[in-house]
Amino acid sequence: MQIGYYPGCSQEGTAKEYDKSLREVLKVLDVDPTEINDWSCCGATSAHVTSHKLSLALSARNLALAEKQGLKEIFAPCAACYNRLLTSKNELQEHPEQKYEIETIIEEKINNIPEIYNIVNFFQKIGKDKIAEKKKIDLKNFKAACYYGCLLVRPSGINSDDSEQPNSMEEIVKATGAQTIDWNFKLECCGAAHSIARQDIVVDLSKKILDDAIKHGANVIVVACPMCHSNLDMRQQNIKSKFSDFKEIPVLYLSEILGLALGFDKKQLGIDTHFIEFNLPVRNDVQEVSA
């Protein structure tokens, strides 16, 4: 299977392990990702709160480049990138006069905007049966809290998943043999880009998410967003310094938990670069991937 790939800034910077694990997993699943030539930032997070026109133009340029490259489908593993690309696609299709203005700004015509997938519905497209078929290790002792965050299944109405009660990530995770839990905070915001300017907000919001996952029996949190991973993984050390009884919990990208089931080790997937050590109390059937 061939598909267009929009990595976005995070995949080549703060979330290199996300890109690394994703590429390893896609090889095993017989997917050939074709990177969009000369792609540029989609504008998340600053552009769309600074200038609506700028936010549309940045995303539109990438969509135009994908179309010029002949890509009919693209996927964006970053939830913020996906949200911006999907929102821009919808606005360009719904408002012809705005589309004309944006085409003038970017000096590119946009005729057939590619279909856009996030990482979860792209794995749905590949199929959970294929994931289960390629699985080498059953992760049946994993109790995963699937965390969507505030962007992955929004905007409501143009996203393919339920924006209030999504379960698509759970279905993919279950293909690894892992259990998934029901919990209350899977759509709550982690604080997003406040991580630098208002660390106190991020620590408070992230702690509530982590506490609820642990309260409902999770021993791992699965995410599909670089910013969510950064906050939930990195800020646990800040939380621990303020709350001595806080219990740490590992945070994995969806591609990483799939990679473990497909037989890759922690270093191959970049899990060894996380702040919170991945060292789940597992039995022999998954000992190979937790060593």
Second form
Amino acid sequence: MQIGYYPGCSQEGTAKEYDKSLREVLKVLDVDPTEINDWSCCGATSAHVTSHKLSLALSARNLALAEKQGLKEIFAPCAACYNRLLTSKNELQEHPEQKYEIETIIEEKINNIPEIYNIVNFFQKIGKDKIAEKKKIDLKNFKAACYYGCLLVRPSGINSDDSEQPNSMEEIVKATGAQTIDWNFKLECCGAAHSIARQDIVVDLSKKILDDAIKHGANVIVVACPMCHSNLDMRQQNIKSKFSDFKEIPVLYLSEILGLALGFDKKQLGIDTHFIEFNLPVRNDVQEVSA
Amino acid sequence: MSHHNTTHVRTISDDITDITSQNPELCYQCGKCSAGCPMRNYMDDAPNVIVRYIQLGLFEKAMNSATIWLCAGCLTCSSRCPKNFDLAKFMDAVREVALRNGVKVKEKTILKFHKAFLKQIKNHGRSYEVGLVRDYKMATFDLFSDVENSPKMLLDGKLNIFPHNVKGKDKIKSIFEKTEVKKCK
Ligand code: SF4
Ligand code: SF4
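Okay, that's the form predicted alone, but what's the structure of the form predicted together with the partner chain?
Following is the full complex, with the preceding chain placed first.
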């Protein structure tokens, strides 16, 4: 399967392991991602805060480049990039006069904007049967809390998922043999981009999310966004120093938990670069599934 | 976009309507947005109150509020509004007009972070974390927060010492020049 790939800035920096694990997993699932040539930042959470046109234009440049490259479908593994690209696409399509203005600003024409997938929708498209078919290890001792955060399924109607009770990530994770837990905070905000400027808020919000997952019996949290990951993983250090009784919990990217089930080890997936050590046993001796 | 045929003095509310393509009058103040807002506890005014200020013409109150900067853009409000009012987008627009009007920003560190982030994009086309942290720390004089987490990221090769420059760097710069908000006061 061919697909256009918009990595987003984090994939080259703080979320290198997300990119690495994703590429490994896609190879096994016979997907060949084509990077958008010379892609640039979508403006993330900062452009739309200061200038509506800037945020539209930064996303539009990437959509125009993808179109020029002949890509009909693209996926963005970062939930924030996904949300920005899709929001811009919808706006450009709904407001022709705005589209014309943005085309002038970016000096590119936009005609057929590709279909845009987030990582969960994209794995749905690949199919859980395909994942199950390639699975080498059954992760049945995993009790996963799937964390969607804010930008994967909102605003309501952005994709087929329910914006209050989504279930798509659970479906994918279950294909690894893992159990998924029911919990209350899978859509609660972790404070997102306030991580540096208002660390105090992010520490509070992230702690509530982590506590709720633990309270409902999770032994791992699964995320689909570099920003969610850094707030829930890296910020556990800060949570621990503020709340001495806090119990830590590992946080995996969706691609990493899939990678473990496909037989890769922690190092191959970059899981060893997380702040919270991942030490759930991955028992290939328990249940070998013939490939 | 004002459609009055009598002489109408353009207001900040018109600017907001232009940016968002939606009329602030749509909101009927039920408060559902604020009930589910994750940042509400840290804000001064509730999010629906910001809409009310604009409806009443109390523009300074809205633009001076800490709320507009603390809004994390989580879209919970926009998803749940019974009137389909995109409050997150409205918040973006209030911030934008506050910047245009040179209002004194209540949450300075948050704006400094956004500015430091955007500066990397303007210069390189992609985010550059080392530059971001450097510029943010220089702007805030907050030199020692987060020092505990950086050595590990450096060791893991996650902090790139040099920025990646996209080929279309000049184009990106010109996008910024054409769209960046300039103070008009
Ligand atoms: S939920 Fe919608 S209608 Fe109700 S107060 Fe908020 S913005 Fe207004
Ligand atoms: S987008 Fe802003 S105002 Fe709306 S719920 Fe989220 S933080 Fe609150």
